[in-house]
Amino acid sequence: MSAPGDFDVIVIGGGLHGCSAAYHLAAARLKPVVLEKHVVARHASSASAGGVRRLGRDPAEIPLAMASIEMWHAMRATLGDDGEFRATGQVRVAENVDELRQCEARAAQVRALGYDHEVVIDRKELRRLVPAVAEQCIGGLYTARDGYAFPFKATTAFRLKAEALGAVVKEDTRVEAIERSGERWLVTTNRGPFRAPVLVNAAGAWGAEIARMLGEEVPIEPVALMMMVSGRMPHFLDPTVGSMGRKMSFKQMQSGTVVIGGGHRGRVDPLTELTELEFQFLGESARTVAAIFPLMKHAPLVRCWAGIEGFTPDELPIIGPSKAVPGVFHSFGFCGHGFQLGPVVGSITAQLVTGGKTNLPIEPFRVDRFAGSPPQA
């Protein structure tokens, strides 16, 4: 008989990617355990903007994003909960002719890769989709099946379905040491030992620390991405809106509140896991929103926050098998745009664990692509 700490797979990290991996592993009839040092969705997975976005993806990510959008659309049927996913579309506005030309060049690039999901729209179509947009906006890029979801609820949906299928989630469980013991990994935590033949590193901004325990150096910078939310307003917007020339992510939730992001950074202490807001950048974000949506000029802002995310030098994630040790698979460092990819990367991880391969292209995300680069603090 197996000991209480024995599992088929140990997943380190209880964010969206860890919970998605746990679900897909459990659906494959394995018994995973998720080790989360705080609580599920503590950092980036609940503090993100929640964009379910193919629009503007790095070409290397497009195949994964295209597969993942189908999983988002099927999520309620699959998990019994859709994490409040709403396929309202996404728009990136152009405020001048140069930016509109950038839209056309981007759409042409995507078409050359064999995809047609990014469409250039003119002023008339932009105003049909986004009536409240400022007069200087003359068009943009549009993806019809993208949208947004509620990050904490989406993560929780994967967690609950994984647990229903036999996965175990251990919160307040901090990894202290990892060692190979025969054919299994022995993970020592503040709540005792856990053993499994396979280890999944889904530790987010702390993924490089776990990789280092396994003998792999990955340059990761912990970043505090800042967000703001307004008070409730009458409905005026359906799609999620970004900008070709400014840092902006803008969406109105069903409750009427408006969530504002765009990549402005606060300060982060990775040791204490505390963040500090940079209000001059939040002010810049507010001015951008007011310029593109004039009705926001007097909107009350009720809360600001920042979540900690890991950034790689090329702003692409680490996905795939360890190159240093057997039975280890990585899924971290999503650089502020991993939310949409959560469903498919969990599936990829389960495919790698159970069959040793995936039909999706993950070579651009290999863990050793920065070999020789010094790790970032």
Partner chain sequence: MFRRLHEPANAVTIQIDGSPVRAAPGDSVAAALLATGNPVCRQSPASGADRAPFCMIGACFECLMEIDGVPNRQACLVPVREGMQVRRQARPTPVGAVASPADKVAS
Second form
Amino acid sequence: MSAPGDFDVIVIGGGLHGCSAAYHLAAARLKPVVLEKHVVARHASSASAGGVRRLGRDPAEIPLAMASIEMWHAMRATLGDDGEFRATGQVRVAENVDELRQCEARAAQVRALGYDHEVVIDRKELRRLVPAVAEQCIGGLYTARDGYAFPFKATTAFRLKAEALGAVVKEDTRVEAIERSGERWLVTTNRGPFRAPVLVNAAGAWGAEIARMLGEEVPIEPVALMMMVSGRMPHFLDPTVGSMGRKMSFKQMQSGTVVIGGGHRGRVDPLTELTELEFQFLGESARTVAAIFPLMKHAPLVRCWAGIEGFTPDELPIIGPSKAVPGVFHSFGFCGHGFQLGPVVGSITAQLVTGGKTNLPIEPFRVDRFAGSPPQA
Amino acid sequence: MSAIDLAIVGAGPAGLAAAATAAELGLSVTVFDENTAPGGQIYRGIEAVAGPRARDLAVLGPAYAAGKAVVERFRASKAGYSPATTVWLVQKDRRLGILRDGKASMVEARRVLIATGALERPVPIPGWTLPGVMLAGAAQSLLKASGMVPAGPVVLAGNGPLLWQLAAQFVAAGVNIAALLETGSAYKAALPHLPAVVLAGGYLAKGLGLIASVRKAGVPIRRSVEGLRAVGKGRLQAVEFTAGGRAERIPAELLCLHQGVVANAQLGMAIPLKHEWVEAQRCWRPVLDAWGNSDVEGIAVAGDGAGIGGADAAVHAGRIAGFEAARALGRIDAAARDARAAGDVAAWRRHLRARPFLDALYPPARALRVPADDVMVCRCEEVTAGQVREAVRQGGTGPNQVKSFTRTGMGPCQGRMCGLTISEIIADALGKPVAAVGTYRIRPPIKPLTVGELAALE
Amino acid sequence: MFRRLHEPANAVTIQIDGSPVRAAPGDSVAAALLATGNPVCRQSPASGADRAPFCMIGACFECLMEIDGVPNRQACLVPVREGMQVRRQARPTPVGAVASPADKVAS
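Now show the form predicted in complex with its partner chain, given that the preceding structure was the form predicted alone.
To see the whole picture, the full complex is given below, headed by that same chain.
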């Protein structure tokens, strides 16, 4: 290092993906700096519902999710902290025969791709796994080794391990300009300049802004995904529960609180980085929860919030090298399901940085796949 | 659903005065009140203190009796009243989320006045979660609403006008006060503000009168009390402290704690309105213009929720907010508002002159603002001051990160009992001003809704 | 822990954990509780320690009780009604205290 602002890699964004990339880069003996405009895990990485889920993923994401789940199971050994990961399984309930058929079709599709982690369960097995489920639920899909973690703690675990290995994390450091200076990138921030030959764009909902600074247009829509949490409840549930037919993600955390998500959207103001909740949709969320878990009727909802997340038109993330400029690797736009992928995508990014290639199929996530499509309104 | 002109949250002096004023000027007004009868905390139960309870007025004193006129004027106006109604959300577009009869619904208003009053400042001492320890305001509330007083020996501890008022009320009711422990009053610091409090009229005489009546009754008083602890197995048995370098232990069945009141800013923070830290009162208050307007169009704040001024100031602030609502909605022009409000503006300013003296005289003690490591600061999640400091050492830079690290502020009170303490501890640990450290992001619902209650919202 | 300055006119009777408690119309459930010998309203969900009403103005959420079958109601804000059934709340069974079905599958 010749000057205080000189690093091997500049990672833009201190969320789970940025911190995971920083950890994997530092583990590969590089010196990364993470530039975070606010504080680590400010948006999607602390507002996430924390599902560690392979269940129901787009086929393109399955190979990555399969690799990532092994990293979640090994997290305590690799990071010294498991981010409160609990492998209590994930279930999607079917409330009618149509939905159960969809479960069977999905399991068959996954088997045809060469995987066996998603299995159909019947009424009896569903009740063994989820005793509190409502009478009309007749079965579902189940992945045993999935689970949930505490997003803030998982992100912090990556951050602390990365720092222990020599990575530097700069909070309250906002990128103002990026320019190429010889063989290196010069990133100007409110806290001075940073230089490195390689840039990683892990800026979440703001990833497209960073890409634009590099001359690369990516259609990203900032979306506020709403969540609710209950007060501490008596222990009644282990797996994370979703639904085949309704928008619901439902899990009881270690503290006894129940975290409820499901993709209901609030309003977002990307300039102030503030969100407003749309309570009529949370009303629908409450009706769904009451229908599938009748014991929740009197459960107190103590807080609702929304995290700002970047959505792409095909609801798949952007992963891989820039197609416009050298020495830039993207990892953003995870469309509300990037939490489980955090460990593996950080590792993929480190592989790309150090060796220019990865053994996992990331072609479906290439940054230029929307080229030619109409620009976002 | 047609929008009402003015939705008022809270039925204390500010809310009731604003409602009457605005309704008298022809606005359609609804006051949403969490309680079952108007009066707020300061005039709680004022309509019920009648018949067999009329003699309670002698115990409660003239400051309380003054609430009768405020409530009567409100009742005589055409303002609507929605009791037992919790406002759990106010949106920037002036839609209110309310909970009534176990069902959540939304109400639209052209204008919103937040008049949610004050909360007692938290008093984190060892043992403050023991049954038998409560806030002084809680005991006073029982006296106002139910005519109840402590059955056994009670210790009053802390500082501030309310502590002395409660002691005087207990004396009048024949309560066994084992001791009054003052955690420090700063007469020297308050002295420069003495002329102003005299000009404010009545405050000094009222305070001295309360102190004299407590002294005259022979209540044991200790000054400059430190190291206050509530002790007991599963229930308060005694209060321990040092005063003048001597350790003491006083057996008691009840300990009433108090160290002043702070703005109840929870609802405004959830919107969020812009807030500022007030060093003299060591609390947050919304940033408002001279007429009580916040930085969000059409949302105003009046009374103690806008910064502590006391009940008399709140009545005038409420009336001022009522005139301003009429102007903002086109009922009167600015000149008419100025003319009508002139008397209230003058009176409001006069009452506020008493504040610098009281704020300086009764500063919250440092040990209670920045407690020792072993003191529980978040009652809901049982997080200690030491755990908060540990989270700061691990990289927590503000209350929201510390919340994620420790669960402090994640319980049902959502930081009402710990928010100020957490900000103070973090600021102290980082060597930064509290204003720079900030406070929790407050999330709606500001009071828990059950799944069943929210499910009613279409 | 508290006594009344005078006996209530038109007293109502509520049940707290099955025992009759006399209260005045207009009392909150928390006030009625505090007029008994036992001020405890619930166990803390975090540690299980006994808690009692603390602020009496709806801010601290210490006085959560089960009232007429609905848990976690703020007893300081709910007025008494003749025949009301009130229960002190026990600490919720912590997560992990019961063996996980998923663990059984794994073993």
